[in-house]
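In structure tokens, the next block holds one chain alone, the form predicted on its own.
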Amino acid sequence: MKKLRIKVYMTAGFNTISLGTGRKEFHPKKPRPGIEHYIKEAGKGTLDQIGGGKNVDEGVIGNFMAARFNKQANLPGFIPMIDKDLEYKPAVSVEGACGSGGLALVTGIKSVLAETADVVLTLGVEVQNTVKAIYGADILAGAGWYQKRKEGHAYFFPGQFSDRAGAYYEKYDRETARKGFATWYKNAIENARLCPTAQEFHNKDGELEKTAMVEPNGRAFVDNLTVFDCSKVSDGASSIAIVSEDGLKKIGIDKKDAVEVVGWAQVEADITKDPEDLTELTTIKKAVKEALDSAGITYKDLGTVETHDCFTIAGILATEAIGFAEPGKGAEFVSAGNTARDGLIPMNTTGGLIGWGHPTGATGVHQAVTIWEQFTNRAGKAQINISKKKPYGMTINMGGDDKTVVAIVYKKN
């Protein structure tokens, strides 16, 4: 099944602050913004850079769980909100747990192969910092089958990564795979120390590995990781516009200054299952392979990759599930250096989930944002250099323990 018969592009792209612990703005007993400041912030930045709402056709808002954390729901009646030209105009509001920002970013290419639309602003947004971590991690349980919430552990889904973490550890050597999730996690807040609006922009720990390297305590935590592995708890939203070429005309940007989408998948997984294996991502490695066959070309392509590591084991996972390292393999290719921004494949190049920040609804779109700040040369100190022989970067953005996910191609023009 040929998937582009049309071209489409990404553009405009703006991110928020991830606000959050370890930002300076941040006091959990303060007044903070609200859901639909984060909205309009990240729709009119990308709006200012298109031309308003009057050269949008249509909205499309990724978020996760609004109803419970903010108890709101009707998204997409936010969206007029940003900019009075958008009254009246369609929208939509998806939801795929942390995969939410992916499932907006497709809902936005398929209507415009659909040609039922030339310009979506598409949006992410999740406010988590409404209630405390512990009854947070009740919300976020319903990304699995919350029918097992008795089941799991009292921090939900830092226990399914534990157990993968467990399992990976058994099966494998513990010691390198510890070496392997400290490197992860020193590489994610080194690069998100390069980007002004990332959770972990302040961080000034000068050992990084070595604080990353504490071991695991059961009874404070989880069993098999600290709390150095995991994704923050996270306010934020991000926005880019979805366009065809006759949208990038109406807009007036250039093709240069937009990133073309040449491959994608959205693959889902029976949520009701537990994993066959703990230490593979195989609805990751199935979405990662259909959306490189659509695009015509393999993960040596890649010359860079935005994946989603909620937890530094699913980063370590992701290496092999793309095929850069072999199973069993990915810590060590991570230790060596590999996915570090000068290395063979640089990964998260703005911190990923653990170093930017993870605002759930909101992370597919930010993977997106991040590989079209790359490949327009727009992202500051983060900056790496795109080799003219691997002018291809991917997105893959997981909703719950691998059961739904989005994987996108981009090409640099």
The other form holds:
Amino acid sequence: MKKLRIKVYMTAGFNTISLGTGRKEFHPKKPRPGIEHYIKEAGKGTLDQIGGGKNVDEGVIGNFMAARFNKQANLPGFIPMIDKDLEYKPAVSVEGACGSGGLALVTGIKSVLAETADVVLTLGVEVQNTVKAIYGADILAGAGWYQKRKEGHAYFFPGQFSDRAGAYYEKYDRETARKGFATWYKNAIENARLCPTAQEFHNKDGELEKTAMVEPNGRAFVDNLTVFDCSKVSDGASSIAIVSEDGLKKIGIDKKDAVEVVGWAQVEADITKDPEDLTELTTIKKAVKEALDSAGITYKDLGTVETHDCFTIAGILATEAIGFAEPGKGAEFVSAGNTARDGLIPMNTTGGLIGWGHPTGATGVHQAVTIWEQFTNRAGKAQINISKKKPYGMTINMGGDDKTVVAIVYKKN
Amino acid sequence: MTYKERLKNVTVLGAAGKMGSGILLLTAVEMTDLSFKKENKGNEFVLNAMDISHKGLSGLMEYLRIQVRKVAEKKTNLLRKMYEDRADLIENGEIIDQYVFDVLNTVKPTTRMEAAYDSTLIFEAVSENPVLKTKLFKQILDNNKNDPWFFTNTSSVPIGQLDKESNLNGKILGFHFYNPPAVQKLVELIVTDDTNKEMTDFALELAKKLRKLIVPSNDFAGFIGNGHFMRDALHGINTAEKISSDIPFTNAVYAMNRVSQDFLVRPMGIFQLIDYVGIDVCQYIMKVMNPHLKDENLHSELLDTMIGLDVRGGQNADGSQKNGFLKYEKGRPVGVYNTQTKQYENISDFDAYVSKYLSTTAEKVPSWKALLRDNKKDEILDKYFKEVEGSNTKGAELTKQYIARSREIGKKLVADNVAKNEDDVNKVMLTGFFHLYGPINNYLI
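Now that we've seen the form predicted on its own, could you pull up the form predicted in complex with the partner chain?
Starting with the chain above, the whole complex follows.
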């Protein structure tokens, strides 16, 4: 990819809570806020930091399946609802399954690079608790090829990643892998407990690894994973402003309160093809390489990473795809504490998809907000120490089973 | 006749009732699943839901529609395999909808007894009236050429009596579900010396398929479950009447309900349980059991009084609790019936007074709900009952009496040869009544 011809920044991030089982506010039988609420709360959260809608040139909203979860399409129409000063300004909705948030970021970045906008209000949203999980699984299965749905598991994506886990167990060592998954889960929950908006913020389990080491039961769920290996069903939205240097001036925000986007990649794999190697996230590997190359750095320069751990196995495989661990060594790398918040490379410092939550279309934006919080010292109790030697962060957002991938590299100012 | 053949045409009598609807649900699901087996393709499975009430049958179909969906949602992956040949059914939602249709399509609601004339298996879940049961059995037997087997859900009438009075020649056994049948694990199996062996084997296989736990009971009126419950209820009633010399009657009823729920760490207080089952049903079961008891009088004038005042408890068609000894709001007791004034008195007006009378605070008592899933429940209960043992409060005294009486009842059921052993008695109370510990225990000895 060509070098970025102008500087691009992200600032003024905001997350709603990730609502779903685990949050004290959540009750499956009580009415909950709708998608409008989340869009408005997140959008306003950013606008309040950048001087309101009048400073925004255009809006982008990432969402996966509002058309089915909420029977709602035409989401750009909700952007002017956030602030009357957004009325009659351009807005667009983008979709790439669970990678929709990442695509929203890329769309905003491109607008700034194209110099058609200095300030892009970028949102991601998903409200999924409108249906029971068994029907939600149908909706989420849309991230795969529909022609393959019939042969898939009732819980389609847990089934897909269970197959990946099974292949990993077989190729390497099952016990080592399960221990790595359990450590990944423990880190996710412990990090989430430090972030008040996280879905697992109220989790009080004192024996997380033991909980996660329960044996998978294919009769009750899928063959090679348990529910603790999976991200939960979440309602939530995230928002961030993507701006040029002129944009920063316009909204009156100092560079130190923003992160710079220094490299990115958006990589697409053929949805009609099965993964060539179940034990590798090939598309993520390509996207990471391209993003790091475009930033002119290597993985060793990264101070923190937010990766798409929709399942623990995806987290483990990401450590290998990025290059931190050799193929087959990701589980050991995680078990050794390398990805913990005080480890070699802190990953998913507010809990990731398993701990913070996974409102699918919002996740990519949430990842960017977390990096921005960490790099501008706004992460509260979840704040980690960012070494001056490693001032880079990366987000990896994935749609489907390693199909739509967005990787972005950020630099601390 | 094989298991499958026996289940090809089944009738549930009293299908719209509380027990009948649950039995129908379980049977409908089992029959539908059978019809999906490769070797059974093309076979017709018919389940007649017979009841005298059209309205009841409408309610039954609505209940089934909701419950079968819940069943389907829990086993969707299995259903995906069952429907793998159906290229038109792709999503979970489509498959679940089809399964709900298929199960409901197995069920033929009817108010006509004639439907049972073609059946090979009859589940009987009509009211606890031996005369009615006998009349129905005879009528079916006279008109049915398929040599049908009769499974009765009676909770009190001796099977031998029904067999003899209906001339069934051993083609009957007791297959007693607990309320609600779809949830409670227990089935009491009652056979007599005349019961056909093949029929017993079938009953065991069916119970296994329905994922029920069988506890055998000897053929003695009330069997194990009601043998314990009715005497236990009578203890609660009699004690309430006794302590009403100290405190007002309504307060005494409330106090004994508290003791039997909170202090005994049971899911429901005894008066709430009587209301749940129905005051009239309890009275009737005692009436059926009493003539068979030699050395005791299983009868309560208080129950007669309540029925005389037309206060009956039981449940509304939607499953909500009707008022009985207690008045309910959103399923929770809020008042107690005063038989003198014929009015309910608010519990909130005397809650503090009763707590003082019992001299205890609720905080000390472990909650049944919390203990239900606690691995350390035995340890916690042991510690709790040791504390009760050392206490001299009125609440502790009533708890000790209750535990002792419950144990005495349990042991009597074994001594009278109703239950084969103490373990069976405990199993019935644990799995049929959701108790955390069996009546025959080492607490407070």
